[in-house]
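The chain below stands alone and is given as C-alpha coordinates, in the form predicted on its own.
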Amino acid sequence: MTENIGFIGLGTMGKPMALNLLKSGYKLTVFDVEGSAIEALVSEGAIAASSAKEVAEKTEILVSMLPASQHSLAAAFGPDGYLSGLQKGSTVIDMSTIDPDTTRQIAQGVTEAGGQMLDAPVSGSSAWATTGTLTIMVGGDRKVFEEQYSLLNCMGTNIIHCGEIGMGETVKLANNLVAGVSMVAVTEAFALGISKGADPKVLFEVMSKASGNCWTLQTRCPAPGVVGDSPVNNEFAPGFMTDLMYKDLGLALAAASQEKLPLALTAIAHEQYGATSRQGFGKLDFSAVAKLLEMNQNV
(Lines of atoms letter the chains of each structure in order from A and count residues from 1; the text may use other names and numbers.)
(Lines give C-alpha, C1' and ligand atoms only; values in the text may rest on other atoms or scores of the structure.)
Protein backbone atom coordinates (compact mmCIF):
# COMPACT_ATOMS: atom_id res chain seq x y z
CA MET A 1 0.00 0.00 0.00
CA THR A 2 1.36 3.46 -0.90
CA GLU A 3 -0.96 5.52 1.30
CA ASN A 4 0.13 6.73 4.71
CA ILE A 5 -2.73 6.15 7.14
CA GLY A 6 -3.13 7.81 10.52
CA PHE A 7 -5.14 6.24 13.35
CA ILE A 8 -6.26 8.08 16.48
CA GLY A 9 -7.88 6.11 19.30
CA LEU A 10 -6.51 2.66 20.11
CA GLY A 11 -9.05 1.39 22.63
CA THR A 12 -11.19 -1.74 22.72
CA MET A 13 -12.39 -1.25 19.14
CA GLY A 14 -9.70 0.99 17.68
CA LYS A 15 -6.76 -1.29 18.45
CA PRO A 16 -7.98 -4.34 16.48
CA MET A 17 -9.22 -2.11 13.67
CA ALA A 18 -5.78 -0.48 13.41
CA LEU A 19 -4.11 -3.90 13.51
CA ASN A 20 -6.23 -5.01 10.55
CA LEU A 21 -4.97 -2.03 8.55
CA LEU A 22 -1.39 -3.02 9.39
CA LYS A 23 -2.08 -6.62 8.38
CA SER A 24 -3.47 -5.35 5.08
CA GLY A 25 -0.16 -3.67 4.33
CA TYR A 26 -0.89 -0.03 5.08
CA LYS A 27 1.81 2.18 6.59
CA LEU A 28 0.26 3.33 9.84
CA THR A 29 1.01 6.25 12.18
CA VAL A 30 -0.87 6.06 15.49
CA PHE A 31 -1.76 8.16 18.51
CA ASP A 32 -3.68 7.57 21.73
CA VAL A 33 -3.74 9.38 25.07
CA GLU A 34 -2.53 6.11 26.62
CA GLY A 35 1.14 5.53 25.87
CA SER A 36 0.83 1.77 26.38
CA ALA A 37 -1.77 1.62 23.61
CA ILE A 38 0.67 3.30 21.21
CA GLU A 39 3.47 0.93 22.24
CA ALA A 40 1.27 -2.09 21.52
CA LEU A 41 0.76 -0.93 17.92
CA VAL A 42 4.40 0.07 17.46
CA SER A 43 5.39 -3.47 18.43
CA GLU A 44 3.27 -4.62 15.47
CA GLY A 45 4.92 -2.26 13.01
CA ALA A 46 3.12 1.08 13.40
CA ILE A 47 4.87 4.44 13.76
CA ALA A 48 4.26 6.41 16.97
CA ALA A 49 3.05 10.02 16.97
CA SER A 50 3.08 12.37 19.95
CA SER A 51 -0.20 14.12 19.11
CA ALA A 52 -3.19 14.10 16.80
CA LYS A 53 -1.59 17.05 15.00
CA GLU A 54 1.52 15.00 14.24
CA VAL A 55 -0.62 12.17 12.88
CA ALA A 56 -2.25 14.59 10.43
CA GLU A 57 1.09 16.08 9.39
CA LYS A 58 2.46 12.66 8.47
CA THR A 59 -0.51 11.03 6.76
CA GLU A 60 -2.91 11.39 3.84
CA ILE A 61 -5.86 9.57 5.37
CA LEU A 62 -6.73 9.91 9.04
CA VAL A 63 -9.03 7.50 10.90
CA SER A 64 -10.34 8.27 14.37
CA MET A 65 -12.11 5.89 16.74
CA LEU A 66 -12.93 7.68 19.99
CA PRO A 67 -15.42 7.12 22.84
CA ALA A 68 -17.67 10.19 22.70
CA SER A 69 -18.38 13.56 21.08
CA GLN A 70 -16.12 15.51 23.42
CA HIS A 71 -13.16 13.30 22.54
CA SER A 72 -13.74 13.71 18.81
CA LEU A 73 -14.01 17.48 19.22
CA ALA A 74 -10.78 17.62 21.25
CA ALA A 75 -8.93 15.43 18.74
CA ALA A 76 -10.01 17.75 15.91
CA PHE A 77 -10.04 21.25 17.42
CA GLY A 78 -7.76 20.95 20.47
CA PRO A 79 -4.38 22.73 20.79
CA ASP A 80 -2.65 19.71 19.24
CA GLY A 81 -5.68 18.61 17.24
CA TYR A 82 -5.42 17.13 13.79
CA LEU A 83 -7.05 20.10 12.05
CA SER A 84 -3.99 22.21 12.84
CA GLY A 85 -1.80 19.71 10.98
CA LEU A 86 -4.12 18.50 8.24
CA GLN A 87 -2.62 18.43 4.77
CA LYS A 88 -4.59 19.83 1.84
CA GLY A 89 -6.55 17.10 0.11
CA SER A 90 -6.44 14.72 3.07
CA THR A 91 -9.39 12.55 4.04
CA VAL A 92 -10.65 12.20 7.61
CA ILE A 93 -12.76 9.14 8.49
CA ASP A 94 -14.34 9.50 11.92
CA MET A 95 -15.53 6.05 12.98
CA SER A 96 -16.60 7.10 16.48
CA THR A 97 -20.25 6.96 17.49
CA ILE A 98 -21.05 10.59 18.27
CA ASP A 99 -23.78 13.17 17.91
CA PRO A 100 -24.64 13.84 14.23
CA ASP A 101 -24.43 17.61 14.79
CA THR A 102 -20.92 17.16 16.22
CA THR A 103 -19.98 15.17 13.13
CA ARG A 104 -21.17 17.99 10.89
CA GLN A 105 -19.26 20.53 13.00
CA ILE A 106 -16.04 18.55 12.61
CA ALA A 107 -16.69 18.03 8.89
CA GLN A 108 -16.98 21.79 8.43
CA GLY A 109 -13.60 22.22 10.13
CA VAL A 110 -12.08 19.57 7.87
CA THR A 111 -13.49 21.27 4.77
CA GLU A 112 -12.16 24.66 5.87
CA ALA A 113 -8.74 23.06 6.38
CA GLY A 114 -8.80 21.80 2.79
CA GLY A 115 -9.74 18.19 3.47
CA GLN A 116 -12.76 15.94 3.05
CA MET A 117 -14.54 13.78 5.60
CA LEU A 118 -16.63 10.66 6.05
CA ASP A 119 -18.45 9.68 9.22
CA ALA A 120 -18.29 5.89 9.47
CA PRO A 121 -19.46 4.48 12.81
CA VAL A 122 -19.43 0.72 13.21
CA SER A 123 -21.69 -1.99 14.56
CA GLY A 124 -20.30 -5.16 16.10
CA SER A 125 -18.29 -6.26 19.10
CA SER A 126 -14.54 -6.16 19.70
CA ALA A 127 -14.47 -9.75 18.39
CA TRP A 128 -15.90 -8.52 15.09
CA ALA A 129 -13.33 -5.71 15.06
CA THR A 130 -10.61 -8.34 15.47
CA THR A 131 -11.90 -10.48 12.60
CA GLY A 132 -12.57 -7.45 10.39
CA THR A 133 -16.27 -8.27 10.06
CA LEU A 134 -17.82 -5.06 11.36
CA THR A 135 -20.80 -3.37 9.74
CA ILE A 136 -19.79 0.17 8.78
CA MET A 137 -22.40 2.89 8.19
CA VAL A 138 -20.96 5.73 6.13
CA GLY A 139 -22.08 9.31 5.65
CA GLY A 140 -20.49 11.74 3.21
CA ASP A 141 -19.85 12.34 -0.47
CA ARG A 142 -20.32 9.13 -2.46
CA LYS A 143 -17.16 9.72 -4.49
CA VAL A 144 -15.10 9.92 -1.29
CA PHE A 145 -16.90 6.82 -0.01
CA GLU A 146 -15.95 4.89 -3.15
CA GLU A 147 -12.34 6.11 -2.92
CA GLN A 148 -12.05 4.81 0.65
CA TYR A 149 -14.06 1.62 0.24
CA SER A 150 -11.04 -0.70 0.05
CA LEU A 151 -9.61 0.77 3.25
CA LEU A 152 -12.94 0.39 5.07
CA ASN A 153 -13.18 -3.15 3.72
CA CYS A 154 -10.07 -4.05 5.74
CA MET A 155 -12.09 -3.39 8.91
CA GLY A 156 -15.60 -4.48 7.94
CA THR A 157 -17.55 -6.73 5.61
CA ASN A 158 -20.85 -4.83 5.41
CA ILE A 159 -20.06 -1.29 4.29
CA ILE A 160 -23.14 0.77 3.55
CA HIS A 161 -23.37 4.33 2.23
CA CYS A 162 -26.17 5.99 4.22
CA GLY A 163 -26.28 9.46 2.69
CA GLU A 164 -24.72 12.85 3.34
CA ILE A 165 -22.34 13.64 6.19
CA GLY A 166 -23.92 12.79 9.55
CA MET A 167 -26.16 10.06 8.14
CA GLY A 168 -23.77 7.33 9.22
CA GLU A 169 -24.17 8.53 12.81
CA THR A 170 -27.95 8.86 12.47
CA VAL A 171 -28.35 5.30 11.19
CA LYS A 172 -25.96 4.00 13.87
CA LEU A 173 -28.02 5.59 16.65
CA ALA A 174 -31.18 4.02 15.26
CA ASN A 175 -29.46 0.63 15.14
CA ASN A 176 -28.16 0.88 18.71
CA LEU A 177 -31.59 1.95 19.92
CA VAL A 178 -32.88 -1.47 18.84
CA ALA A 179 -29.91 -3.31 20.36
CA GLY A 180 -30.16 -1.46 23.68
CA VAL A 181 -33.92 -1.78 24.11
CA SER A 182 -34.00 -5.43 23.00
CA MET A 183 -31.23 -6.31 25.49
CA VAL A 184 -33.38 -5.01 28.34
CA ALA A 185 -36.35 -7.00 26.99
CA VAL A 186 -34.30 -10.21 26.81
CA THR A 187 -33.03 -9.82 30.38
CA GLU A 188 -36.57 -9.20 31.65
CA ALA A 189 -37.89 -12.25 29.76
CA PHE A 190 -35.25 -14.51 31.30
CA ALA A 191 -35.75 -13.01 34.76
CA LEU A 192 -39.48 -13.72 34.52
CA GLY A 193 -39.11 -17.23 33.14
CA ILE A 194 -36.39 -18.32 35.56
CA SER A 195 -38.19 -16.83 38.58
CA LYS A 196 -41.22 -18.98 37.67
CA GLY A 197 -39.12 -22.13 37.37
CA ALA A 198 -38.41 -22.33 33.63
CA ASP A 199 -35.19 -23.97 32.47
CA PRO A 200 -33.08 -21.20 30.86
CA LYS A 201 -31.94 -23.59 28.11
CA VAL A 202 -35.56 -24.30 27.25
CA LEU A 203 -36.31 -20.57 27.29
CA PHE A 204 -33.50 -19.99 24.82
CA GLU A 205 -34.52 -22.90 22.59
CA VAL A 206 -38.10 -21.67 22.34
CA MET A 207 -37.34 -17.94 22.01
CA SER A 208 -34.63 -18.51 19.39
CA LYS A 209 -37.15 -20.40 17.24
CA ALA A 210 -40.12 -18.10 17.89
CA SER A 211 -41.12 -14.44 17.77
CA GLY A 212 -38.77 -13.56 20.65
CA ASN A 213 -35.67 -14.24 18.55
CA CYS A 214 -33.25 -11.32 18.12
CA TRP A 215 -29.55 -10.51 17.90
CA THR A 216 -29.17 -9.77 21.62
CA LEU A 217 -30.72 -13.13 22.51
CA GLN A 218 -28.38 -14.96 20.13
CA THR A 219 -25.18 -13.21 21.22
CA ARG A 220 -25.88 -12.06 24.80
CA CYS A 221 -28.19 -14.54 26.46
CA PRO A 222 -28.12 -13.42 30.13
CA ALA A 223 -28.30 -16.95 31.60
CA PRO A 224 -24.90 -18.64 32.21
CA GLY A 225 -24.05 -21.74 30.22
CA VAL A 226 -26.73 -21.34 27.57
CA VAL A 227 -24.83 -19.61 24.74
CA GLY A 228 -21.14 -20.47 24.80
CA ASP A 229 -19.63 -17.08 23.95
CA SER A 230 -22.17 -14.91 25.77
CA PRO A 231 -20.46 -12.30 28.01
CA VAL A 232 -22.31 -13.66 31.07
CA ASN A 233 -20.00 -16.70 30.91
CA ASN A 234 -16.93 -14.49 31.22
CA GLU A 235 -18.00 -12.15 34.04
CA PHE A 236 -19.58 -9.84 31.44
CA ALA A 237 -16.24 -9.03 29.78
CA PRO A 238 -17.12 -6.24 27.37
CA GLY A 239 -17.66 -6.54 23.69
CA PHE A 240 -19.55 -3.25 23.98
CA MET A 241 -19.59 -1.52 27.35
CA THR A 242 -22.65 -0.52 29.37
CA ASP A 243 -21.36 3.07 29.57
CA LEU A 244 -21.17 3.24 25.76
CA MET A 245 -24.72 1.95 25.36
CA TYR A 246 -25.85 4.52 27.92
CA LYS A 247 -24.07 7.21 25.90
CA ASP A 248 -25.53 6.06 22.58
CA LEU A 249 -29.12 5.91 23.85
CA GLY A 250 -28.62 9.38 25.31
CA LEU A 251 -27.53 10.60 21.87
CA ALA A 252 -30.61 8.97 20.32
CA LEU A 253 -32.87 10.71 22.84
CA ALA A 254 -31.20 14.07 22.19
CA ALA A 255 -31.62 13.66 18.44
CA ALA A 256 -35.27 12.66 18.91
CA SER A 257 -35.88 15.68 21.11
CA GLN A 258 -34.86 17.94 18.23
CA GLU A 259 -37.62 16.35 16.15
CA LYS A 260 -40.13 16.24 19.08
CA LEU A 261 -40.23 12.43 18.87
CA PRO A 262 -41.27 10.71 22.12
CA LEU A 263 -39.03 7.64 22.37
CA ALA A 264 -40.59 6.17 25.50
CA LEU A 265 -38.96 2.71 25.41
CA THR A 266 -35.57 4.24 24.64
CA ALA A 267 -35.91 6.54 27.65
CA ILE A 268 -36.69 3.61 29.96
CA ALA A 269 -33.79 1.55 28.60
CA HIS A 270 -31.49 4.56 28.96
CA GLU A 271 -32.40 4.78 32.66
CA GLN A 272 -31.72 1.05 33.08
CA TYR A 273 -28.21 1.36 31.66
CA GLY A 274 -27.59 4.44 33.79
CA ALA A 275 -28.64 2.52 36.90
CA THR A 276 -26.41 -0.39 35.86
CA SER A 277 -23.46 1.99 35.55
CA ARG A 278 -24.16 3.60 38.92
CA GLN A 279 -24.00 0.14 40.50
CA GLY A 280 -20.41 -0.09 39.28
CA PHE A 281 -21.00 -2.14 36.14
CA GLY A 282 -20.37 0.57 33.54
CA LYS A 283 -17.19 -0.99 32.15
CA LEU A 284 -18.85 -4.39 31.74
CA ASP A 285 -20.65 -5.55 28.62
CA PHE A 286 -24.04 -3.89 28.13
CA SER A 287 -25.71 -7.24 28.79
CA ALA A 288 -24.73 -6.62 32.44
CA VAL A 289 -28.02 -4.70 32.61
CA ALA A 290 -29.25 -8.16 33.70
CA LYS A 291 -27.46 -7.57 37.01
CA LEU A 292 -30.12 -5.02 38.01
CA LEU A 293 -32.84 -7.66 37.94
CA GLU A 294 -30.50 -10.10 39.68
CA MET A 295 -30.04 -7.62 42.51
CA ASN A 296 -33.80 -7.11 42.86
CA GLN A 297 -34.37 -10.87 42.99
CA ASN A 298 -31.81 -11.19 45.77
CA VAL A 299 -33.38 -8.50 47.97
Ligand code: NAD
Contents of the next structure:
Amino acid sequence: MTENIGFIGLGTMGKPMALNLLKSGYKLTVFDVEGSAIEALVSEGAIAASSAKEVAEKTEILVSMLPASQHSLAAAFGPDGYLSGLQKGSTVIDMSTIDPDTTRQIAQGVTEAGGQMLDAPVSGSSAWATTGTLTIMVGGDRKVFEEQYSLLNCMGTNIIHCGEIGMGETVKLANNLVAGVSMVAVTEAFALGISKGADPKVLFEVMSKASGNCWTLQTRCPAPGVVGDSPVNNEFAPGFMTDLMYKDLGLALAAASQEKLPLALTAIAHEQYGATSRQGFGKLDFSAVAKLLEMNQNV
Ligand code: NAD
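Mind giving me the form predicted in complex with the ligand, seeing as the form predicted on its own was just shown?
Okay, now the whole complex, with that chain kicking things off.
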Protein backbone atom coordinates (compact mmCIF):
# COMPACT_ATOMS: atom_id res chain seq x y z
CA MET A 1 0.00 0.00 0.00
CA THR A 2 1.48 3.38 -0.98
CA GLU A 3 -1.38 5.71 -0.13
CA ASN A 4 0.01 8.80 1.59
CA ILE A 5 -1.93 9.79 4.69
CA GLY A 6 -1.49 12.98 6.73
CA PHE A 7 -1.71 12.82 10.53
CA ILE A 8 -1.99 15.90 12.75
CA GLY A 9 -1.82 15.55 16.56
CA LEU A 10 0.49 12.83 17.84
CA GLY A 11 -0.26 12.74 21.57
CA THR A 12 -1.54 10.01 23.90
CA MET A 13 -4.03 8.74 21.33
CA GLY A 14 -2.73 10.10 18.02
CA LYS A 15 0.71 8.51 18.34
CA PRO A 16 -0.44 4.87 18.69
CA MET A 17 -3.17 5.43 16.06
CA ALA A 18 -0.61 6.82 13.61
CA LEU A 19 1.72 3.90 14.37
CA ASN A 20 -1.06 1.48 13.46
CA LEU A 21 -1.46 3.20 10.08
CA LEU A 22 2.29 2.84 9.49
CA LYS A 23 2.17 -0.83 10.49
CA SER A 24 -0.71 -1.35 8.04
CA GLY A 25 1.52 -0.14 5.22
CA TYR A 26 0.36 3.46 4.70
CA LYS A 27 2.92 6.19 4.02
CA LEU A 28 2.46 8.84 6.69
CA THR A 29 3.23 12.58 6.73
CA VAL A 30 2.90 13.93 10.27
CA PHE A 31 2.67 17.21 12.16
CA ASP A 32 2.33 18.19 15.82
CA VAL A 33 3.09 21.51 17.54
CA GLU A 34 5.52 19.51 19.73
CA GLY A 35 8.68 18.66 17.79
CA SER A 36 9.44 15.65 19.98
CA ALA A 37 6.07 14.12 19.03
CA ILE A 38 6.99 14.39 15.33
CA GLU A 39 10.45 12.90 15.94
CA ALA A 40 8.93 9.86 17.70
CA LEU A 41 6.92 9.07 14.53
CA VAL A 42 9.77 9.87 12.13
CA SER A 43 11.94 7.33 13.97
CA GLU A 44 9.25 4.75 13.04
CA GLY A 45 9.25 5.69 9.35
CA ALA A 46 6.89 8.68 9.04
CA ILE A 47 7.77 11.85 7.09
CA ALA A 48 7.90 15.12 9.05
CA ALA A 49 5.91 18.20 8.00
CA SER A 50 6.54 21.69 9.37
CA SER A 51 2.86 22.70 9.50
CA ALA A 52 -0.67 21.43 9.05
CA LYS A 53 -0.65 23.33 5.74
CA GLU A 54 2.31 21.28 4.52
CA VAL A 55 0.51 18.05 5.50
CA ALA A 56 -2.43 19.13 3.32
CA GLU A 57 -0.15 20.02 0.42
CA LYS A 58 1.46 16.56 0.50
CA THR A 59 -1.51 14.26 1.18
CA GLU A 60 -5.12 13.83 0.13
CA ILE A 61 -6.41 12.11 3.24
CA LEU A 62 -5.82 14.00 6.52
CA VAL A 63 -6.48 12.55 9.97
CA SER A 64 -6.42 14.80 13.04
CA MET A 65 -6.44 13.82 16.72
CA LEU A 66 -6.36 17.02 18.77
CA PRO A 67 -7.30 17.83 22.36
CA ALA A 68 -10.29 20.20 22.05
CA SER A 69 -12.36 22.45 19.76
CA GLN A 70 -9.89 25.36 19.79
CA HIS A 71 -7.08 23.05 18.62
CA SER A 72 -9.15 21.61 15.78
CA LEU A 73 -10.10 25.15 14.73
CA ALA A 74 -6.45 26.30 14.83
CA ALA A 75 -5.24 23.27 12.83
CA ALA A 76 -7.89 23.97 10.17
CA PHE A 77 -8.24 27.77 9.97
CA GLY A 78 -4.95 28.97 11.56
CA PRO A 79 -2.36 30.87 9.49
CA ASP A 80 -0.56 27.63 8.65
CA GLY A 81 -3.71 25.54 8.94
CA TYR A 82 -4.54 22.69 6.59
CA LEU A 83 -7.33 24.56 4.82
CA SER A 84 -4.75 26.91 3.30
CA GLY A 85 -3.05 23.92 1.63
CA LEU A 86 -5.97 21.56 1.04
CA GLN A 87 -6.04 19.91 -2.40
CA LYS A 88 -9.40 19.58 -4.18
CA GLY A 89 -11.01 16.18 -3.54
CA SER A 90 -9.16 15.68 -0.24
CA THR A 91 -10.82 13.99 2.73
CA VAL A 92 -10.39 15.30 6.29
CA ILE A 93 -11.15 12.93 9.17
CA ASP A 94 -11.19 14.71 12.54
CA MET A 95 -11.05 12.07 15.29
CA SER A 96 -10.81 14.57 18.18
CA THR A 97 -13.69 14.87 20.65
CA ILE A 98 -14.99 18.37 20.04
CA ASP A 99 -18.18 20.41 19.95
CA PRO A 100 -20.49 19.16 17.11
CA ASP A 101 -21.12 22.78 16.02
CA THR A 102 -17.37 23.30 15.66
CA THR A 103 -17.18 20.12 13.57
CA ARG A 104 -19.86 21.51 11.24
CA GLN A 105 -17.99 24.84 11.03
CA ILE A 106 -14.78 23.06 10.02
CA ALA A 107 -16.69 20.83 7.58
CA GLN A 108 -18.05 23.94 5.87
CA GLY A 109 -14.48 25.23 5.46
CA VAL A 110 -13.39 21.87 4.06
CA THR A 111 -16.32 21.84 1.59
CA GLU A 112 -15.55 25.41 0.48
CA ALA A 113 -11.93 24.33 -0.16
CA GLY A 114 -13.21 21.51 -2.40
CA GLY A 115 -12.81 18.65 0.07
CA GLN A 116 -15.06 16.40 2.17
CA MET A 117 -15.08 15.70 5.87
CA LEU A 118 -15.92 13.02 8.41
CA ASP A 119 -16.01 13.45 12.18
CA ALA A 120 -14.81 10.23 13.77
CA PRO A 121 -14.27 10.53 17.54
CA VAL A 122 -13.21 7.41 19.39
CA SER A 123 -14.02 5.56 22.58
CA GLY A 124 -11.38 3.54 24.37
CA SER A 125 -8.11 4.11 26.15
CA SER A 126 -4.59 4.59 24.82
CA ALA A 127 -4.22 0.80 25.30
CA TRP A 128 -7.09 0.27 22.84
CA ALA A 129 -5.47 2.81 20.50
CA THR A 130 -2.27 0.74 20.66
CA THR A 131 -4.03 -2.53 19.89
CA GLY A 132 -6.16 -0.89 17.18
CA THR A 133 -9.38 -1.86 18.94
CA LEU A 134 -11.03 1.55 19.41
CA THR A 135 -14.73 2.10 18.88
CA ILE A 136 -15.10 4.82 16.24
CA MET A 137 -18.28 6.89 15.83
CA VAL A 138 -18.49 8.46 12.40
CA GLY A 139 -20.54 11.38 11.09
CA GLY A 140 -20.67 12.47 7.45
CA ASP A 141 -21.64 11.28 4.01
CA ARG A 142 -22.11 7.48 3.98
CA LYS A 143 -20.22 7.10 0.70
CA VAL A 144 -17.18 8.89 2.19
CA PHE A 145 -17.53 6.71 5.29
CA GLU A 146 -17.45 3.58 3.15
CA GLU A 147 -14.42 4.87 1.20
CA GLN A 148 -12.50 5.42 4.44
CA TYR A 149 -13.68 2.30 6.29
CA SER A 150 -10.51 0.27 5.72
CA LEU A 151 -8.34 3.16 6.93
CA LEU A 152 -10.45 3.54 10.09
CA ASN A 153 -10.33 -0.24 10.53
CA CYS A 154 -6.55 -0.01 11.07
CA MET A 155 -7.28 2.01 14.23
CA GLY A 156 -10.49 0.48 15.51
CA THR A 157 -12.64 -2.64 15.43
CA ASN A 158 -16.12 -1.21 15.97
CA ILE A 159 -16.70 1.46 13.35
CA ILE A 160 -20.23 2.79 13.31
CA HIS A 161 -21.79 5.33 10.95
CA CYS A 162 -23.93 7.58 13.17
CA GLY A 163 -25.47 9.98 10.64
CA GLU A 164 -24.65 13.31 9.05
CA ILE A 165 -21.59 15.44 9.84
CA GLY A 166 -21.30 16.19 13.59
CA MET A 167 -23.36 13.12 14.58
CA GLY A 168 -20.23 11.13 15.51
CA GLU A 169 -19.44 13.85 18.06
CA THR A 170 -23.02 13.93 19.36
CA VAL A 171 -23.05 10.15 19.91
CA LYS A 172 -19.60 10.31 21.52
CA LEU A 173 -20.76 12.98 24.00
CA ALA A 174 -23.79 10.85 24.90
CA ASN A 175 -21.51 7.87 25.52
CA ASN A 176 -19.07 9.81 27.69
CA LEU A 177 -21.95 11.23 29.69
CA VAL A 178 -22.65 7.66 30.87
CA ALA A 179 -18.98 6.99 31.69
CA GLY A 180 -18.59 10.31 33.56
CA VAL A 181 -21.77 10.03 35.61
CA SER A 182 -21.34 6.32 36.38
CA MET A 183 -17.78 6.89 37.65
CA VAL A 184 -19.16 9.31 40.24
CA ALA A 185 -21.91 6.80 41.12
CA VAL A 186 -19.40 3.94 41.57
CA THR A 187 -17.23 6.20 43.73
CA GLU A 188 -20.17 7.18 45.93
CA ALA A 189 -21.14 3.50 46.32
CA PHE A 190 -17.63 2.56 47.50
CA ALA A 191 -17.36 5.62 49.77
CA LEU A 192 -20.67 4.68 51.42
CA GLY A 193 -19.89 0.96 51.73
CA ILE A 194 -16.36 1.44 53.06
CA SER A 195 -17.39 4.16 55.52
CA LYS A 196 -19.92 1.72 56.96
CA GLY A 197 -17.36 -1.08 57.26
CA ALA A 198 -17.98 -3.13 54.09
CA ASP A 199 -15.01 -5.01 52.60
CA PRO A 200 -14.18 -3.34 49.23
CA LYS A 201 -13.51 -6.76 47.67
CA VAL A 202 -16.98 -7.92 48.71
CA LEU A 203 -18.49 -4.69 47.37
CA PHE A 204 -16.80 -5.32 44.03
CA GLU A 205 -17.79 -8.99 43.89
CA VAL A 206 -21.44 -8.28 44.66
CA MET A 207 -21.78 -5.25 42.38
CA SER A 208 -20.11 -7.17 39.54
CA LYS A 209 -22.86 -9.79 39.79
CA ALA A 210 -25.72 -7.42 40.53
CA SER A 211 -27.49 -4.40 39.06
CA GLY A 212 -24.59 -2.08 40.00
CA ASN A 213 -22.30 -3.66 37.41
CA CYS A 214 -20.93 -1.27 34.77
CA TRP A 215 -17.82 -0.41 32.71
CA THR A 216 -16.42 2.11 35.20
CA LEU A 217 -16.72 -0.45 38.02
CA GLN A 218 -14.87 -3.07 35.98
CA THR A 219 -12.08 -0.80 34.67
CA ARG A 220 -11.84 1.84 37.42
CA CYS A 221 -12.81 0.35 40.76
CA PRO A 222 -11.82 3.22 43.11
CA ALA A 223 -10.70 1.05 46.05
CA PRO A 224 -6.99 0.14 45.94
CA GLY A 225 -5.98 -3.49 45.51
CA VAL A 226 -9.34 -4.77 44.23
CA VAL A 227 -9.02 -4.65 40.41
CA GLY A 228 -5.38 -5.14 39.38
CA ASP A 229 -5.11 -2.63 36.54
CA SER A 230 -7.47 0.01 37.92
CA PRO A 231 -5.75 3.44 37.77
CA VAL A 232 -5.97 3.76 41.58
CA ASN A 233 -3.27 1.06 41.76
CA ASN A 234 -0.97 3.04 39.46
CA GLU A 235 -1.07 6.52 41.03
CA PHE A 236 -4.09 7.35 38.82
CA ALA A 237 -1.97 7.42 35.64
CA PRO A 238 -4.39 8.00 32.74
CA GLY A 239 -6.22 6.32 31.16
CA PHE A 240 -8.52 9.15 30.37
CA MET A 241 -7.68 12.41 32.09
CA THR A 242 -10.00 14.25 34.47
CA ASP A 243 -9.59 17.41 32.36
CA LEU A 244 -10.78 15.56 29.23
CA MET A 245 -13.85 14.20 31.05
CA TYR A 246 -14.54 17.74 32.34
CA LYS A 247 -14.31 19.01 28.75
CA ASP A 248 -16.59 16.27 27.37
CA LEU A 249 -19.31 16.72 30.01
CA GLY A 250 -19.10 20.49 29.40
CA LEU A 251 -19.68 19.87 25.68
CA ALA A 252 -22.65 17.61 26.50
CA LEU A 253 -24.15 20.32 28.73
CA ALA A 254 -23.61 23.00 26.07
CA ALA A 255 -25.35 20.83 23.47
CA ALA A 256 -28.19 20.11 25.91
CA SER A 257 -28.68 23.78 26.73
CA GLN A 258 -29.37 24.47 23.04
CA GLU A 259 -32.36 22.13 23.47
CA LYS A 260 -33.20 23.44 26.97
CA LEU A 261 -32.70 19.84 28.12
CA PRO A 262 -32.05 19.52 31.88
CA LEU A 263 -29.17 17.04 32.29
CA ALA A 264 -29.10 17.24 36.09
CA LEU A 265 -26.74 14.33 36.81
CA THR A 266 -24.35 15.41 34.05
CA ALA A 267 -24.21 18.91 35.53
CA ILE A 268 -23.33 17.56 38.98
CA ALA A 269 -20.70 15.18 37.60
CA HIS A 270 -19.22 18.05 35.55
CA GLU A 271 -18.83 20.09 38.75
CA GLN A 272 -17.19 17.12 40.47
CA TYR A 273 -14.55 16.75 37.74
CA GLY A 274 -13.96 20.52 37.77
CA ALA A 275 -13.40 20.41 41.52
CA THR A 276 -11.03 17.43 41.12
CA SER A 277 -9.05 19.40 38.56
CA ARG A 278 -8.97 22.52 40.76
CA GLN A 279 -7.36 20.42 43.49
CA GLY A 280 -4.51 19.70 41.09
CA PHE A 281 -5.64 16.33 39.73
CA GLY A 282 -6.69 17.35 36.21
CA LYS A 283 -3.96 15.30 34.52
CA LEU A 284 -4.82 12.17 36.52
CA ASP A 285 -7.28 9.54 35.34
CA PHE A 286 -10.90 10.64 35.83
CA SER A 287 -11.34 8.00 38.54
CA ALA A 288 -9.33 10.44 40.72
CA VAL A 289 -12.75 12.06 41.30
CA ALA A 290 -12.78 9.64 44.28
CA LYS A 291 -10.36 11.99 46.05
CA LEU A 292 -13.27 14.41 46.54
CA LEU A 293 -14.91 11.84 48.81
CA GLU A 294 -11.74 11.58 50.88
CA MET A 295 -10.86 8.31 49.22
CA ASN A 296 -7.32 7.53 48.09
CA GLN A 297 -5.79 10.78 49.38
CA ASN A 298 -2.34 9.22 49.40
CA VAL A 299 -2.49 7.67 45.92
P1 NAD B 1 -3.07 14.77 23.95
O2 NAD B 1 -3.11 16.10 24.60
O3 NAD B 1 -2.27 13.68 24.59
O4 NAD B 1 -2.55 14.90 22.43
C5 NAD B 1 -2.90 15.94 21.57
C6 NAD B 1 -1.74 16.29 20.68
O7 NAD B 1 -2.14 17.36 19.79
C8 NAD B 1 -0.50 16.80 21.43
O9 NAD B 1 0.64 16.08 21.01
C10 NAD B 1 -0.43 18.28 21.06
O11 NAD B 1 0.90 18.78 21.02
C12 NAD B 1 -1.06 18.27 19.68
N13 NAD B 1 -1.59 19.56 19.23
C14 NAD B 1 -2.31 20.48 19.92
N15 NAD B 1 -2.68 21.51 19.13
C16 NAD B 1 -2.18 21.24 17.90
C17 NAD B 1 -2.23 21.91 16.65
N18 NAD B 1 -2.88 23.08 16.49
N19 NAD B 1 -1.59 21.36 15.59
C20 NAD B 1 -0.94 20.17 15.73
N21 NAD B 1 -0.86 19.48 16.88
C22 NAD B 1 -1.48 20.01 17.96
O23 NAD B 1 -4.60 14.32 23.80
P24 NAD B 1 -5.16 12.83 23.61
O25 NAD B 1 -5.30 12.16 24.93
O26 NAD B 1 -4.38 12.17 22.53
O27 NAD B 1 -6.65 13.14 23.13
C28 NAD B 1 -6.94 13.56 21.80
C29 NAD B 1 -8.45 13.55 21.65
O30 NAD B 1 -8.95 12.22 21.84
C31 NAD B 1 -9.17 14.44 22.66
O32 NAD B 1 -10.23 15.13 22.02
C33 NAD B 1 -9.72 13.44 23.68
O34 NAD B 1 -10.91 13.90 24.31
C35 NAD B 1 -9.97 12.22 22.80
N36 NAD B 1 -9.90 10.92 23.49
C37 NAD B 1 -8.88 10.66 24.37
C38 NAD B 1 -8.84 9.41 25.01
C39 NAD B 1 -7.73 9.08 25.99
O40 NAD B 1 -7.84 8.05 26.68
N41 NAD B 1 -6.68 9.88 26.10
C42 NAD B 1 -9.83 8.46 24.76
C43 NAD B 1 -10.83 8.75 23.84
C44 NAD B 1 -10.87 9.99 23.21
